[in-house]
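Just one chain is shown here, as structure tokens, and it is the form predicted on its own.
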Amino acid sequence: MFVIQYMLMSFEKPIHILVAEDDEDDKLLILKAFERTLPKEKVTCVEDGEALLKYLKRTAPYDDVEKYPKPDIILLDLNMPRKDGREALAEIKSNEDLRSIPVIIFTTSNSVDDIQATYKMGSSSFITKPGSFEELVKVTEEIENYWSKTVKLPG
């Protein structure tokens, strides 16, 4: 039993999550929820789809690879100013260098049209934001467990 547990623990890898979220309150709650399972430096936030693409393409101010590492997962809100999540998702999935990064849609939308459209565009998951902080913590724990302990990520 100890050997199996040790082997499982040795394959766990802290993941880096890039969150694209324009709402400051939601951003703070997401960061606070992830603090329970991930080190603070493993979650980075940007304010919209335009900043997300700058980050991913290493465009200033995100050109410092040490400070802004390539994310293992993107948590993407759909409804944001300048470039919304749908536009950002389309651009990510059409880019050879970015398309392998899993994108989790994390939005207030519960629209069947949004769910179908984003899966067709290549999203890995669609999660409707929970209504309470306790539920948000459970969701972030599930995200962290699944993406760092269950699946194998590229790169």
Given for the second form:
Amino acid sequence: MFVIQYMLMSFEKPIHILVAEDDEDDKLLILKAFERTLPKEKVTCVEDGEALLKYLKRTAPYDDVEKYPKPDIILLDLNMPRKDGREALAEIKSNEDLRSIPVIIFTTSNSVDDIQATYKMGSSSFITKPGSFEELVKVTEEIENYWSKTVKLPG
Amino acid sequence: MKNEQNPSIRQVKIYSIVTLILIILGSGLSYWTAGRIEFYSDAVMHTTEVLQRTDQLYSSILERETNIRGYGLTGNEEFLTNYHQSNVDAELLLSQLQALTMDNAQQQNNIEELRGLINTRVRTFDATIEYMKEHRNLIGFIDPIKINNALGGYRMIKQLVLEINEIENKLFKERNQSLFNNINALPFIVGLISIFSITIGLVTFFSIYQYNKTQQVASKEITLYQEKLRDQIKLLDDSNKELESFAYVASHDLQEPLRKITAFSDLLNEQYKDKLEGDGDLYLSRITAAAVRMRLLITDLLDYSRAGRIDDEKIKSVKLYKVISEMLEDFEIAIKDKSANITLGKLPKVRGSGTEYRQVFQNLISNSLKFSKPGVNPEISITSEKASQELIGKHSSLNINGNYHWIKVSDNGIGFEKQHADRIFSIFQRLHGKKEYEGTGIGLSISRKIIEKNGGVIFAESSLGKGSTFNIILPFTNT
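Show the same protein again, this time as the form predicted together with the partner chain rather than the form predicted on its own.
Complete assembly follows, chain above in first position.
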């Protein structure tokens, strides 16, 4: 089953997703959900906004280009320690090299303020984390499908 | 009400009345005394005049004696003319005296007697003058007896004049004394009244001063209490808001771990269901079911904490008929399923949020459908009328002078026992087992919260097996 899927996917270039998520459980669930549609190595996780920026700017310990390639899209949690999602988003969108990477807000928040603020700051989508694993799989499939097939990415 | 009047005010009233009476009394007394003074000064003047006239009379008598003597000695007619003039004077003075002493019987007698004596004397003089005119002298006319008589007559006149004088003098002294007494009394009376008035005035002033002071202290206390009350209301408001945000945040954060429980249960169920032995499968499904229910409870709690939040933008005039009939359209399938018959009467406009009123009536209708009698078609009616004064009076949170709508939602369902009428509105309270009837028991508590936040009251009436009526009392809206 999975093998066939991988084979089908290999016709198109699989996208690379960078997930900024501090919660271990959520990280595990997101990875598990993406495993259904993407090869494991196509999804990378960082634990907060600081690490995310380091990764994107290729500073240590993310200076290995082979190991840490430039992501096609970023999945960004809003509430994180040290540098939270809002700050990270602001920094990405003010950086000439990084601002073209689509940022998808992926959070438990469904506050109107957060939604409006992040879109204004240049995020591409706002998704509230679903309640069950089934729904989560559905969401990750949709994300993958949309950003790898429906749209053209700057690359 | 009069008994509650401040005692100082009553005192001031009494003082004022007493002062007024005293002033009137004093004025009367002064007027009377002034009258007395006038009377006595008149009397003194009168006496003085009597004395004066008596003196003049005596002078004229003396003058006459002198003139008759002169005539007798010289035979000069001029003396005779003076004598006659004196006679006329004496007669006039006597008449005057008589008139002046009309009120005094003793003096009248004396004057009458004086007149007699004078007349006798005049007759003697007249005889002397006659003799003198005839003989040119008085030789042979005057004898010791005549001289004696003349001396005696004069002495008696003098005596009588002195007596009249003495009586008048005595009267003068008495009247003068009275006059002085009265004159002296006047300042005394006025002074006394002044002292009384000033004293009472001072007492009144002091009373008012004291009263004002008490008033000031009282109003200061009232202001203090008002401030305290305001502070406490603010405190209460703050703690209410805090509680609401606490409920919101708590339920929001509670969802986090729950979401993970659900997700990992799903994952476990999906990937390892086959590997679970014994009751493992059952336990996993129990965990999932419990998580689902907890999720429901938390969502309800969130709804409850959000319900009835006063959001000025959402508050407007709501046409209940429109809101309810739109809601019923959305529930058409459930209503048809139960073969329910729902009738709407004339419904008023009320103030609040349309979404929230929709929620209230949706809860009530869905309860009526849910708790319908098995095998009986549900009959639900929503009607409205003006709430009676008596009904309003039963609920302390309502304004007894206000106008209210009384909206009734009645059904023919299973009803409930009377003693549960309040319990059903409490959060998560249920009268039936979860297996018999689904739901968390939040609907009615949310409904109550919404109705109460809009200044109304909701209460239920029912008896087991006889259907139930939910009563909503809401204030009139002026828009």
